[in-house]
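Only one chain is given next, in structure tokens, and it is the form predicted together with this ligand.
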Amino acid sequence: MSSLLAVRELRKSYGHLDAVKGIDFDIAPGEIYALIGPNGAGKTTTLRMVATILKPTAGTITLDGHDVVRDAAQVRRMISYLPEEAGAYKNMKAIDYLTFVAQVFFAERDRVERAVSVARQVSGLGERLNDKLGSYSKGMTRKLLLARTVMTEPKLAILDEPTSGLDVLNALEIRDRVRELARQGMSVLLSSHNMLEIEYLSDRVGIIDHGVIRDTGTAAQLKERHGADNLETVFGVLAGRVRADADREAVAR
């Protein structure tokens, strides 16, 4: 397997706090690979490293032979980030968001024409681009955001709890979206605590747990590995696990 996106033995601490303790993983070109864990579990960490706005403390990201903290600048053009809970300046029309985003990483002006026709129809918002951003709804707000990130036609976007705290249809409706880009060549780098959405959108799952990915495989692997029927489940068997581990430290001290 070419990957796209190679994660070696990186590390990132905050002060005293180690938020991810040494994570290796691997993205294909056209594949949707999921971080799933609990809240604080180092997923939001891990993808601000991927997408160049923090700086790991010890271990390597490398996108495309690019060294993410050496090559910041050509790795920004590769890749596109979407935040958790990210917002949108309130004062502005949505379409001269699009543009001004769309401005920021074309300078060809048919190319910036394109990145907003992409965002258009990514975003199914119509009309409604002609509104300000303050005016929109959290579902809307979402749409859009995801429509900019990967209207740039990215070769990885990076997608924070992207449905986080939308409704089920919206939730749906962002689902297929990410699913059909990715079908188009994308490469999708995404994190979430929903274990059940993960199992309809991603290719490949990593089980992140206090800065630790526990296990990596296809739904289906780790479901027949670990004797489940789910993901929840099986993030289950392998907290419990985490939990033995410490109780045998534990006891051997």
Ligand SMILES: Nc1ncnc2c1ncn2[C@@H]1O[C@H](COP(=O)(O)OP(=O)(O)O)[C@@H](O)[C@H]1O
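Cool, the form predicted together with this ligand is there; where's the form predicted alone?
Since only the chain itself is given, any partners or molecules it might have are not part of what comes next.
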């Protein structure tokens, strides 16, 4: 598998606290890779290091041949990041907000126009783009923020809880848009607590706990490997919260 993103022996410490303890993973072009784990497992810290927001304590992150620390400026042109808690300017019309963001990224008028065109398509908000963001529902806002995240056509989109707090229909729309963008060649590093979302979206899953990746594979491979009917049980087993089938049977005997 050729890698767009390669993470090797990645570590992050805060004083005596080791938040990430030497993890490795790769993401191929057009692949959706989910990094999941309990709260405090190190997943958001990892996402922020890949996004150049945090500097690793040790290890390397390479994106399309560029070191994320040494070549941070070049890397930022190839990535986008949607944090779990993200907002926009409520007094601006949505279309003006998208144009403003595009102008921050691009100096050329044609690139700005293309970015806004991409955002229009991805958001699916139509004429509501002419309304102020203060009038938007949470679902509409999240669709707009996803559009803002991918409007620059990044090689890698980093999405932290992309459908957090959304109803089923809005969540389905966003998931379908993410999958379509991946089919078009964009790679995705995803984190979510919704295991159904992870199974639906992800090509591969890495489960992290206490700063260590416990296992990696497709959802089907992980379920088979750990004798589980669903990804939630795999999650629980690898995080030490649930006994595997063999252990449960031994206890029963």
